[in-house]
Structures are given as structure tokens and as C-alpha cells.
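The form predicted on its own is given below as one chain in C-alpha cells.
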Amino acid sequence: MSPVNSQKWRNWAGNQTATPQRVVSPASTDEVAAAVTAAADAGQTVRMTGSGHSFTGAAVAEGVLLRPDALTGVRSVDTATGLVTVEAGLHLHRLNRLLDDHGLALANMGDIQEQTVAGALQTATHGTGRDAAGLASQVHALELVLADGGVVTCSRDERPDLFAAATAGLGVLGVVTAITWKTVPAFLLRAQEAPMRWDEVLGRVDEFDEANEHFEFYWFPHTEGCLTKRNNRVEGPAAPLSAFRHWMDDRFLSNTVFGAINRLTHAVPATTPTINKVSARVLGARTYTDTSWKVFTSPRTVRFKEQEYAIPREDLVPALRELRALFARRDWRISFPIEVRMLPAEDAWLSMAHGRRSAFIAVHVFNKDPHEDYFRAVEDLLTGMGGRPHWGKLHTRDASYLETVYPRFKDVRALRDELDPGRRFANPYTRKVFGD
């Protein structure tokens, strides 16, 4: 185990700092849990961060920051059942690889790989799926470090309360060191990306959604433009991008011009609507059929702030129509389009999804620009439709809010209550998300 001095910690968006009491970089389970038996005989909390894609406080330490830079075996991967365990500091690009060459496969994904694996199912990522749900949904097993050092492993067979609390947990009920994952056979997806008008999308989502094993699409605001995206499962053959198409669509115009654009933008605010139009009106529609996880991530090097709500399904139309007229009555200058996808109900206590079929609303801003407005508007539409906060972006919800949406919120504060009295895991955001 490798102490460090303390230093300041920033995440990828640089809206969240500390500076901890002290580093530590683990690479080993009994080493995470000798951290936090330290920690406890010194009187101080510990948290441990992933690779900072968290735009809220969910990472931010006081006392103890563990970073699992070290923490990132393979411990063993089961082609015969799917089962693969990894370290908790693996980043998903990595695991996708190595899934790859064992012919295995994440069934659904978000379109950052650049998380870690407990980051990312700690704040439940998710992608979009008519079947397959999010990461919370995919994993067997967790090895956890508890508040008194202990380590253990929960399942649905084994601990299964705390395995449902703790899925996506934000650490609050232990360190998590390894997951087991539950995969499948590599597969192929065909990428349908087609630009559409505002009123044939909203008007054919559900034939869209009930169609296709993914689908999402993004509205680019002040203009009547979408972006469609459709990708199913087929049997091949592979048909991926040009390197140099890739390198065009999704390096250069979606990163480096749209950098530039957002940068003119915070600039110059009043050109945001012209540009907008200008970006809708040159999307272009494109085919291709790729591995999985090659077609479910983009790269993303433009920083930005994000917001997200999960809704009732039934709810996405009007809650899209309202969205937009907050876009009439307000005097706003969005650059970023807004991402809209679905995902089927969830068993996990604290998922977005647990126990509804779920759209999610998710609004962007530059990482320069202000958001409160905008942020704070579209999250009281939501939360007047029971919408839940993704815990890895932003929102202003606290206890009292939570435990109306979450019908098991009050048995994962039970169970904390159980397993940290004495709140070693706690942080200013998981204080207010808990209300202790």
C-alpha cells in the first residue's frame, strides 16, 4: 500500500475538488481494508474515487481518498457461465477488451468507457435497451470492505439485501474491491444513425423504442433537429467505419469542431441558436455493424456539466413537450443537444430504474458555462413527474425528496445504519443524499 501526500483531487469536469488528509493507493483487498481500519483508529472518513467521470460530490474525500489505480486484476474469467471477476479499479475500456478476446461481452453500456468498473456501477451507468438493462443489472457478485474492515461477498443467493443495496450504492455500505460480472457472448450490433425532425421522433417513439433493441435519440435545441440512433443485434458480417470516416465523425467534427463551436459559443451566447441549426442541418445518416462495446462508446474530450433524470416511461412525450416549452419562455443559449434513452425495470434498490421501465432526460451544458438555471428548471419539471436523479450528476435532491421516489430508500438508510453507524463512508454529498 502506497500512502501519499495529501493533494488536491479535481474530477474530469472540474466542478469537484478536495483536498484529503491523506492518499492512498491500494493494491489489494486486505490493503483497502487495513486503509480504512487506519482510517477509523485516526477518526477519519474515507472514500474511494474512480477515474472523476462524476460531475457531483459522490467522490469528493475529507479524510482518506483511496485511488484504485493499483486495484485492477483479473481475477477469473468462466466462459462457460459468463462469470468474470475484476479488480474494482479495471476501467471499462479495458474490461471490454478483455471480454473480447475471451468472446464474452457486457450485454448494454453507456457510451463512456473511461470509467472505472466500481465507479461507474456505484453511481448505476446505464445505456439505453428495450431488454438489457444497466451495468446494476449485469453483475453476480461483490466483494465489499465494511466500516470495521471485514471483507465480504454478497449475491442474490448470498447477503441478497445488501447485494441490492449496494449494486449501486455510492459506497455508502462499503468499499467495493471486486465485481463478478455476468456476461455474454460477444456479439455485433448494426448502427442505424439517421437525423429526423422534432415532431416525426417524439411522434414515433414508441414505435422506435418497442422496435429496436436500443434506441436513443438527441434533440439539438432551438431547432426543429434530432439524431436518431438504432443498433441491433445481427449475425455479421462486420462491417465497422473507414478509420478514416471514425476519425472524421467521431474525433474530429464531434469533438474537436464541437469543441470550437462550444467554445465561440461561451463567447459569443447569442450565436448558439444559428449554430445549433447549422449543426442539426449537416448531421448526416451513416450505417455500420461493429463489435458491441465499438458501437455502444464514443470518445468524448469536449468537458461539460451534466443533470439527469430517470421518469416513468408513459411520461417521456409530455414531459419532452414541456421540456421544450421551458425552451420558449425562458431566455436560454444551450449548445449541447439533450440526450434522451430508455431502459427496462431494474431490481436494484438505488438504480434509476428499480422497479419501472424508465426514460431518462439528460441536459449538458459546456464546462465553462453557467447551469444553474437550466439545471434547476429541468429538474423541477422532472421531479413534478417522480423523476429520480442519476447519483453521478448533478441535482439538488436530498433525503426527503428521495425516499418518495425510492420505495427502498429507507431500507438501504436501515441497513447503513447497520453496517456504518459511525458514517466512515460518508462525505458531504452522501450527508445530504442520506440525510446524515
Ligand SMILES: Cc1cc2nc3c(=O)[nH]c(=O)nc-3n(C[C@H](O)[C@H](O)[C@H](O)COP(=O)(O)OP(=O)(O)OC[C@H]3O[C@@H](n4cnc5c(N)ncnc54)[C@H](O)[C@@H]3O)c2cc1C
The other form holds:
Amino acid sequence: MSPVNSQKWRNWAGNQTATPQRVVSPASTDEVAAAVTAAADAGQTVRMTGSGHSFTGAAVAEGVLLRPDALTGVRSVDTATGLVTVEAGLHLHRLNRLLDDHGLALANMGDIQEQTVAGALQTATHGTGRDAAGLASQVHALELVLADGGVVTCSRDERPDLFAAATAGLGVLGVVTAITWKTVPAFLLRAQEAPMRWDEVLGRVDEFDEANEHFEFYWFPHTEGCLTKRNNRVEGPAAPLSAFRHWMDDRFLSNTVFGAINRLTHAVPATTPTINKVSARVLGARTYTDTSWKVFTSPRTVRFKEQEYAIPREDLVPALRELRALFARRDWRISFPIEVRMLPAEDAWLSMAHGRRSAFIAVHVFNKDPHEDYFRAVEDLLTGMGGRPHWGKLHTRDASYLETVYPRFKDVRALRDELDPGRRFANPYTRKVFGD
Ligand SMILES: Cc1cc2nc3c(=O)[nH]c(=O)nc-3n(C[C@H](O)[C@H](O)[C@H](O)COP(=O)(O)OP(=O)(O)OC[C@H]3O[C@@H](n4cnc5c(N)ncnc54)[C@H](O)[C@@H]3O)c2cc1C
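What would the structure be for the form predicted together with the named molecule, given that what you showed me was the form predicted on its own?
The complete assembly is shown below, putting the previous chain first.
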């Protein structure tokens, strides 16, 4: 274990910073346990970070910051059962390649693969799916270091309450040291992306959701334009985008040009509606077939800030109509498309989709643009529908609201009282969302 001098930490979006008292890079479960015990002796709090892709202060460490970099081993791969155990700090992109090498895959993923496996899991990271849910539903077992330095494992059969609470546990029940994933045989996805007008998308959203394994869409604010994405499993053959088309669409247009657009709309906000109309047209139709994780994820180099709320699936269309009406009443100039995804109900107690089929509405702004007024108005709208904020994305909710929308919230608190009464794993964010 290598203690490093205090150093400043910042997240991907650059809106959260921390100056922990001590930084440690543990290379094993025993080293994590030793670090937790040493922190307890010194009266310090402990947080492990992932890759810093949360927009909230979820990963901020005040006392001891445990870096994930050295805890990246692969413990076992069982191709017969699909159970794969890796250490907490492994990045998702490395997990994806490892699984690929063994003919396996995650059943569903979010938009990027830069996070660590534990960091992504702890905030219930998700993609879109009719049948396949988020990362929290793809975990078979966890290994955790508790606040007393003890090492435990949990699963649906072993300490099931701890498993349900800690799977997407924001790091408050213990430091996750290893995750056993329940993987599926590797598969190809056929991606169909097509522009569509707002009225048609809203009129057919149920049909698209039912007919496709993974349906999502983006609305370009201030316009009638949407971009729909339908991904479905196929036997093959693979027909990936050409290297040039991939570079043009996913690197040049979606990142280089989009970055330039955001610098322009930041400097001259009045240009936003016109530019959004052009963007809605430029990102046109395309169809390709590729390995699942290459279809699920894309590079994201333009830095932004994001808020995302999960609402009951049946409220999606009314919520979108009200959101559009909100845009009509406000003088906003928003350059980032609004992203809409769906997910089946999940079991994990703190998953945003816990116990209910959910629709997710995500709003973004360029990281140099102000977000407060826009995010707050959207938040007011979606909390009025019982919305649950993504733990890793900006929101202003505290425990008094969260306990009303998470049926098992009090059970998580009770477990926290039992396992971490001294709040070894707390930080300002967890104090706010759990109330102490
Ligand atoms: C460009 C971009 C795209 C994104 N796309 C999506 C998306 O499609 N879907 C989605 O749901 N989210 C998405 N997110 C949000 C992101 O997936 C989550 O915020 C995720 O938690 C970040 O993972 P991370 O590895 O960066 O973890 P961090 O942000 O560093 O940490 C997240 C939380 O996990 C805790 N943690 C980390 N490691 C451990 C451990 N070993 N033990 C205990 N606790 C731990 C941290 O303390 C913190 O509370 C996106 C974010 C960005 C910036």
C-alpha cells in the first residue's frame, strides 16, 4: 500500500474538488481493511473513488481518499455459469474486453465505459432497456470491507439485506473490494438510429419501447427534432460502421464539432435554437451491427454537467409535454439534447428504478454554462411526479424528500446505523442525502 501526500482531487466535469488529508492506493482487500482501520484509529473518514465521473459530490473524500488504481485484478472467470469476479477499481472498458475474450458480456450498459466497476455500480448506473436492467441487476455477489475493518461477502443468498442495500450503496455501507458479475453470452446488437419529429416520438413511444430491447431518444430543445435509437440483438453477421464513419459521427461530429458548437453557444446563447435545428438534421439515420458494448457506449469528450430523474414509466409522456411547456415559458438557450431512457424495475434498494418500471429524463448543460435555474425547474417538475434523482448526477434533494420516494430508505439507514455508527464512510454528500 502506498500512502501519497495530500493532493487535490477533482471530478471529470470539474465541478467537484476535494483536498483529502491522506491519499492511499490499496492493492488488495487486506490493504483496504488496513487503511480503514488506520483511518478509524486516526479519527478520519474514508471514501474510495472511482474514475470521478459523478457530477455530485458522491466521491468527495475529506479524510482518507482510497484511489482505485491498484485494485484492478481479475479473480475468476467461469464461462459455464457466466460468473466473473473482478476487483473494484477495474474500469468498465477493461471488463468489457475481458468478457469479450471469454465470449461473455454485460447484458446492458450506460453510455460510457470510463467508470470503475464499483464507482458505476455504487450510483446504480444504467442504460436503457425493455427487459435488461441496469448494472445493479447484473451483480451476483459483493465483497466489502466494513467500518470495523472486517471483510464480508454478500449475495441474494448470503446476507441478502446487506446485498440489497450495498449493491448501489453510495459507498456508505462499506468499501467494495470485489464484484462478481452475472454475465450473459456475448451478443451483437443491430443499431437503428433515425431522426423523428417530437409528435411522432411521443405518439409512438410505447410502441417503440415494447417492440425494441433497447429504445431511447434525444430531443433537441427549441426544435421539433428528436434522434431515436433502437438497439436489438441479432445473430449476425457484424456490420460495424466504417472506421471513417465512426470517427466522423462519434468523434468528430459528436465531440469535436459539438465542443465547438458549445463554445459558440456559450459565447452567443441566441444562436442556440438555430444550431440545435442544424444538429438535429446532421445527426442523421444510420444502421449498423456490432458487439454489444460498442453499440451501448460512445466516447464523450465535451465536458458537461448533468441532472437525471427517474419517474414511473407511465408518467413519461405527460412529463415530456410539461417539460416542453416549461421551455415555452422560459427564456433558456439549451444546446444539449435531452435524453430519455427506460428501465425495468430493479431490486437494489437504492436503485433509481427500485420496485417500479421507470423512465429516465436527463438534462445537460455545457460545463461552462450555468445550470441552476434550468436544472431546478426540471427538478421541481419531476419531483412533483415522485421522481428519484440519479445519485451521481446533480440534484438538490435531501433525506426528507428521498425517504418519501424510496420505500426501503429506512432499512438502508438502519443497516448504516448497525454497520457504520461512527459514520466512517460519510462525506458532505452522504450526510445530506441520508440526513446524518
Ligand atoms: C460522460 C458521462 C456519461 C455518463 N453516462 C451515464 C449513463 O449512461 N448512465 C448512468 O446511469 N450514469 C452515467 N454517468 C454517471 C456515472 O456513471 C456515475 O456517476 C458513476 O457513479 C461514475 O463512476 P465512477 O467510476 O466515475 O465513480 P465516482 O464518480 O468516482 O464514484 C461514484 C460513487 O461510488 C463510490 N465508490 C467508488 N468506488 C467505490 C468502492 N470501491 N467502494 C465503495 N464505494 C465506491 C464513490 O465514493 C462515489 O460515492 C455518466 C457520467 C459521465 C461523466
